[in-house]
Every structure is written in structure tokens, then in C-alpha cells.
Amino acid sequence: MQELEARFGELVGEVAEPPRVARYAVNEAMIRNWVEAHDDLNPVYVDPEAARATGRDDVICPPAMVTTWVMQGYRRWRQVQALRAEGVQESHAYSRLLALLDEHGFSSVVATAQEQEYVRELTPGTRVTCHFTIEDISPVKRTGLGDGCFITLRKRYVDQADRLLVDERFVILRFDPTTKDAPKEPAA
């Protein structure tokens, strides 16, 4: 494990992958779908008059929705899974990290934490871009799901003028499920 953990240092601080540019500008139809799915009744998201009554020019996007604008869709997800199954790794740091973890059996993933700081409201017409950085990788730890490491991704969402919208830390656990019930090794 020491060899694996030593390689983590090569990846911390690296740009995780190319910036993700939203396929669509923030728009009222997607906002309406999202608030209905979440049963969010805040009128500033769907009623321009209610939004103007709060001093805004128009409706706004729910802040927690920011991640949805840069999701790459199932086609890209299937492409990434196919590449991983073939052992192909893309050139960016996050792909190299996942390939390294796959080689050592840490092939399962679960999200464990997400913190977002909202800096600027998203309004219809905003074009979101997200910049990812690998901020931290923990040493391998014993967890209830198996041995694994926690990866912290720093995500900075900006608008088309490169103004910060949301600053996020997203933590996932990459783990080896075959070690879930393995006896703990004695300390050296």
C-alpha cells in the first residue's frame, strides 16, 4: 500500500479533467422540471413576478442545481465505463487515478460528502463551466464498506465571463468491496 499511497502525491493538486462546459444554458424549462421533481415550492424559481418582488430581475436557478448543468449524460458515462473495462486510460489526472485504484482493487465508489459555497445566483442564460482539481487523497483506510481511500475533488463553477458561481468540495470513497469482512491486519 505504501507504493500506492506514494503515487497519490503525484496527483494531488492536478487538474482532474478538462473543464466541463454545460451543454445548455440555464433555462426556465429545466429549472421547472428540477423544482417539480424536488417538490420545491419557492416561487422565485418559477414566477418572474415573485422573483422581482425580491429585488431580482427574473427567476433564478436553485443553487443546488448547479451540478446538473455540467453533467455529461449517459453516453459519456457509458464511454468512460467501456474505456475502463478495456483498461484504457485517458490522459487526464482523474482517469489516471481511477486506473491506478482499479489496479489495486479499489473499483467501487460511493459519494460521502459535498459542501457548496454559493457565490453568485444562476439566472436563465448563464452558461456554466466547471473546473475540477484533485485536492486530496487520503491514505488507505479500513471502512465499513471495505478498505479504501477518500478522494476530495474541488470544483469551481464559473459563468461565461469566468465569474465564480459556486465553490464545491466533493468527497468520494473508492473502496475494495472484497475486503469488507477481512480481518484487520496487525499494526507493523
Contents of the next structure:
Amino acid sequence: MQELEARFGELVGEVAEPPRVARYAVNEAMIRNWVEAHDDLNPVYVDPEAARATGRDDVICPPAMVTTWVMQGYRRWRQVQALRAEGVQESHAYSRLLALLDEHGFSSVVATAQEQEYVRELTPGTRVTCHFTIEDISPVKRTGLGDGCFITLRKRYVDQADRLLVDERFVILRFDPTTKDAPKEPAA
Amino acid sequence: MSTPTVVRPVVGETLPELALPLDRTTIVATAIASQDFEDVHHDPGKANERGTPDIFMSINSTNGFLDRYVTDLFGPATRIRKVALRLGVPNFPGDTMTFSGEVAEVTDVAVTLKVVGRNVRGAHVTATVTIDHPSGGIQ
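What would the structure be for the form predicted together with its partner chain, given that what you showed me was the form predicted alone?
Time for the whole complex; same chain goes first.
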């Protein structure tokens, strides 16, 4: 485990992966899917007149939806799962980190915290790019879900003019579910 | 359209509760609306293998429901500036998550809210949300 933790040092502070450029611009159809799923009746997300009545130029994207624009889509999600199952590492730091954790059995994931500062509201036509950095990796800890480590990703979302839209810290736990309620490993 | 129920927030003011019954479709639909295909949000068998008894709500969905809670209360002009949330117990199909909260801080330009979303097992989410002051502040 110490050998694993020693390798975290090489990864902290690194760019996690190449910038993610949204596959399509912020758009009303995706916004509508989101607000319907959340049963959110705020009219500023779907009605340009209502949005203008609140001083905006157009409908806005719900703040929490910012992550959606840079998700990679179903096909790429399948591809990433297949590569991980085959033990194939892509060249970027985040892929190397996941491969390292997979090797040690930390293959499951839950998100644990998120902080987002919304600098600008997103409107249709905005093309989002997200820059990911590995900000922190905790030592391996015992958690209620099993042994694992917390990874803090810094995510900076910018528009096509490179203006900051949202600054985010995202914390996930990568853990080994087979160690849930396991006896504590003796200190080496 | 929602009606703002809080116009001039004062520190310590309790926010009205919002109870959200969450079925399986809610959890899946919100995950897919955010393009999140992690299997723990839609596949009970895979969720089981990964150590949870059922699928559970994604963090982005939780964040989306927080947006809804806050703008339902403060109205469509609300501008959310910052959200800091921490997850506790999962939201599973069949749970009802009830949001409650209070006004923690008020300045001329901003209002900070403490919000908790609970289900029967405890706090699913504990959040601090900062919005522009609904009066438009001093700017």
C-alpha cells in the first residue's frame, strides 16, 4: 500500500487528461431533458420571454448542468470501460491513476463532494471546454464502503473565448468493495 | 411557474421544506439527462457488485435538485453563485428526500443558505448555497 501511495506523488498536480471540448453547444433540447427529469418548473430554463423578464438575454442552463456538456457520451463511455477491462492505459495522468487503482482493487467509484463557483451563466450556443487537473489524492483510508482513496479533481470550465464559466472541485472515492467490513490490515 | 416564498431573507430564517419522492425512473432519468452512464446509477446488478444494495442517485442529479429547491423558493430571477455540497447516505429508489434549510448569512449583495436533503437513513446531502441577494443588492 505504501508503494501505491508513493506513486500518487507523481500524479498530483498533473493535468488529468486533455481538455474536454463539448461535443455540441449548450442547447435547449438537452436543457429541457434535464429540467423535465428534475421536474424543475423554473421558466428561465425553457422560456426566453420569462428569462428576459429576469434580466437575462436568453434562456439559461441550470447551474448544476455544466458538467453535462463535457460528458463524453455513451459510445466513449463504453470504450473507456472496455479499455479498463482489458487493462489498457491511455497516456494521460488520469488514465494512469485509474489503471494503478484498478490493479490494487480500487475499481468502484462514488462521488463524495462537489464545489462549483458559477462565474457566468451558460446560454444556448456556448461551447464549453473543461480543463481537468488532479489536485489531490488522499492516502488509502478505511471507509464504510471499503478501503479506498479520495481523489480531488479541479475542473475549470471555459467558453469558446476562453472566459471562465465555472470553477469546480470534485471529490470522488475510488474503493475496493471486497474490503467492506474487512478486518483492519496490520500496520506493515 | 414557481412563486418566490422568500423575498427579504434574514439570518436564521427557516426555509420551507420540499419533499421529493424518488423512484427508479427519477434516478435513471436524471443520470441520463446529465449524460452520466456510470452503471451504479442505472443497473441494480452492477451496483450490487460494487457494494451497494441498489442503484443510487448521481451527485449531479443531487446538485440539480438543489438548484430546483433554491430557485423554487427565491424565484426565477435567482442567480446561484456557488454551491458546496457533501454527500452522506445514498438516495435509493423508493426514498423520499426532504430538503430543509436556513439562511446562514446575508450581505448587501449575497445570501448564503445551509441546506440539507434527508432520507429515512440520514442526510443524503449537506450543502452551502450562495445566491445573489434577491432585492438586487446595492449594485
